[in-house]
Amino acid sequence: MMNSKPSWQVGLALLLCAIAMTTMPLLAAEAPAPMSSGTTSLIIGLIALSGVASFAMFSGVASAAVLFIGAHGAAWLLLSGIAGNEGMARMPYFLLLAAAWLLAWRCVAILSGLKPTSPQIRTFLRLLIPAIFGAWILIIWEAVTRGAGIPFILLPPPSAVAARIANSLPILAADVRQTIFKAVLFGYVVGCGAGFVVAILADRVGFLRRGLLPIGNMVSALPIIGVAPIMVMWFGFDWQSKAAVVIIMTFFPMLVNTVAGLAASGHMERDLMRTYASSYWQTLFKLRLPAAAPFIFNALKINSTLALIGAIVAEFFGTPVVGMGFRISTEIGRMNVDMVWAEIAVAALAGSVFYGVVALVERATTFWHPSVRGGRA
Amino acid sequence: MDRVRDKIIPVLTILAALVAVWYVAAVFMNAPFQRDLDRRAGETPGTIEFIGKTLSQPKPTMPAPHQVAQNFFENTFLRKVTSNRSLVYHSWVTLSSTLLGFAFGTALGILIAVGIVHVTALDRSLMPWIIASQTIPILAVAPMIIVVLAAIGVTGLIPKALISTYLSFFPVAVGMVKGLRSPEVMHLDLMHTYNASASQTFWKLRVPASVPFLFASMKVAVAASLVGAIVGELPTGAVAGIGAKLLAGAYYSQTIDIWAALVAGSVVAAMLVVLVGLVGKLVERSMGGRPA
């Protein structure tokens, strides 16, 4: 089996372990809660054993499992060992961390080489592999910020951000309500709706289409976000001005994509509709809008991100004392970096959920499309 | 002749209509304030005079197009480029960090794309995150990057360029992965029958095939990069740049200045996109591509 052959990642990990052993201890001598030699040897043992064992396993799954346990067990021990000793980690600590990371890399490499037949396992792998990658970004972030004692202002460890999120849920919820449920949703619905209606109009009137389309394409490259101060002046500090920015930002992508989508149905199908003597509106609703659905959903997805960006940046120009953009710009001024990260984490989560909902609706409504069905066009 | 009829005339008509709407909007939006002014001064101007006044306020709610054009012209062509009030100067400040960030971002994007195409583990683990990161309002981190880097003594061009890098590498990475994977199986098999090595296949087949994709995504990236640079100028009260100009205008209600800065930003954006498009065309032509 090719998967369990010796690999350079595991070899390097073992080498790093050996170097770490010669340069003990893991923490500086004056550390208040030094790691016991038992813990240290447990970490090294875990890495070395799982590395060597991965060679001996006869199946890829087994060696991946061994590597997974070894890498994450070692990482967990390393992270818990740093508690109370912030900024005291010495070189061997980071060598062991790198060794554990190499094992995880090897584990991911084996997992991505697997070709399971069952679709459930394939889905599981498709989720597990990026999850391991994401987890390691957090592990390395946590270990490096706390181990090397990076100033809190520069980069707070993820655990501090998580604690901050847990401690300030009411504030975060109020900000989400102000920014997302008021400004973003209203602006998104109105902007996308207006873009859609104008696109239908442009489709009906050829002159309008030929004039609007080049302008729409041009506008998509412009820094529209710059209208934010003007909107704040016109509509005041509250959410209405943010919604206005969102409307302007989401209008053009929707317009351009819908117009392109309405041109997507083929001549054959349109001719067929003609032979049925169907009216313009019948053709529109029964043929052309369904054919345009993938384009429209593409615009809806692009707009879900643009709407959030528009609302947050518009809040940098002035808001009532609530809102995600307001919180980010004021807390950074007070150097509460963990609150800023908490707000960014919430924004990222909101963005992903927003996108995910649109994608789910797309799957439900364009179930016939080849890209959703999994077939070929 | 067809081009004039099908494209230029409709575009110009729509633009003219927009300007007309803009004038009407300017009259209506500036009217309440003007009425207020006239009442205090005890004047009762005629309709024509009143409209003329609404279109020439020094700090209008909605500046008229000619006011913006005049301000833009004065600050672009009549001032020395080193002057603090020159839009060329501010545009240049923003443009320099845009270009630096764009160069970093493109390089990083290409590097990541090459890694993703050649290392399966990276493809399976990194690609989902790159796609997921598209759904995140990344611009929200802009103020933090600026302030945090300023706290450790890094100010000026680099922090803004970092934001631009951050915004521009995603489109390039995604487009480049698509491009490097665009050669068909037939072509790859052909390279195989020539006994081409992996690096030969890469340089002689994959890279040339990816060029159109690269330039298409670079157009998106350069626009994103400019937005990043402008937003990067907002939070710290930067003294120069289009974003700083917008912020200063917002503080002092210099609406005409805001609009002129917006126009300047749009001109820069259009120039950048057109430039990338032109370079793309030149490169494709020099590689023997034919216009599709």
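Think of the rigid core as the biggest set of C-alphas that the two forms share within 1.5 Å after superposition. The model shown is predicted, which means the values in this text are computed figures rather than measured ones. Residue numbers count along the first chain shown, from 1. What changes on going to the form predicted alone:
The rigid-core alignment places the CA of L14 less than 2 Å apart between the two forms. Relative to the superposed core, L77 undergoes a C-alpha shift smaller than 2 Å between the two forms.
If you fit the rigid core between the two forms, you'll see the Cα of R122 move by less than 2 angstroms.
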Given for the second form:
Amino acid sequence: MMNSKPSWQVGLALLLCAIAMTTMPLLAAEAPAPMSSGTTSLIIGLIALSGVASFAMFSGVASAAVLFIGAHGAAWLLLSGIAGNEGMARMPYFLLLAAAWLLAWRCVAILSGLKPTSPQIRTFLRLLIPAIFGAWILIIWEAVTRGAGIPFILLPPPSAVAARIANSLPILAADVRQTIFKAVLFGYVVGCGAGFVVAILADRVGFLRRGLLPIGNMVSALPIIGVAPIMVMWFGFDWQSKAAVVIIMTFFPMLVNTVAGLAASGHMERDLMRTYASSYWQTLFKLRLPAAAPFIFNALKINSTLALIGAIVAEFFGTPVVGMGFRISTEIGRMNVDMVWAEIAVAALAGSVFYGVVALVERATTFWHPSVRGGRA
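Same protein, the form predicted alone this time rather than the form predicted in complex with its partner chain?
FYI, this one's just the chain on its own, none of its partners or other molecules.
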């Protein structure tokens, strides 16, 4: 792949470098650990040289590699220089941070345009590109919160959240076990399973379909903060009440999507099954359920996030002294914001893994579907 065209990202990065050079130093004069002129020159040199070198590269891979090294090397030096100098960054510091980010942007743009023939390289790029994107969210978060001296109580830097996670693994593990492995999984399985079975009954019995779907739309609009306290009163303070909230939240999305999916098969296919004298159940299992699979998995993916949200919010209204929602509500009252962010990070990771597992199962099960075949091409 040729990469002879200059990019506006690199050009703007070089311009920001030039402006930063004319307005140095990077930190305030009263900084307790001032950044040396050699480090500052190295940061500017990394950004400038990698940007200029990317113009001369004829290979997209080589250009992306040079930009990757320059952007992340400069970011590492900037983060190292701000350690111990929180709130002392001047405008040139943020200009160089923006320049490094622009180089990373250009690196991702080049990688996104590559068309490798090897499946292993394509898989590697599908993982690398979002990893770079996510890493720069954390880099900018860390640099801005430390450089601008944002109060810890408002927004702690990612390094503080990571340190809290590392130092609180037993507490976090107990919270995950209480919230996810008890309330979420039980409620998810029961809610989705019940919604699927009732959808089959509603498809079979007409008055159930006409009566349940309007009720399903109404219940889907119920506020969780109104349902959760009632479930706590009915089922107690332990995980069972949270599982009941999850069941309510996941039942009707599965019901509505499955009913819609069962109606997705075409008239020609159903007429063909009738010409073969197929029974209702034969048509259901051999035609209608496979056609409904994308709808069913869509409900499963939606419910994977709804279940986690429902369980955490339900724990705000009464729970034993363990659980992710309990920890968030308790620690925010104690102003332990890093612990709150640690719970949020763990919940986000668990929700992403949950969603990813469902998506992988969907991909393996509905490999015949045009959307999956198109994604693999």
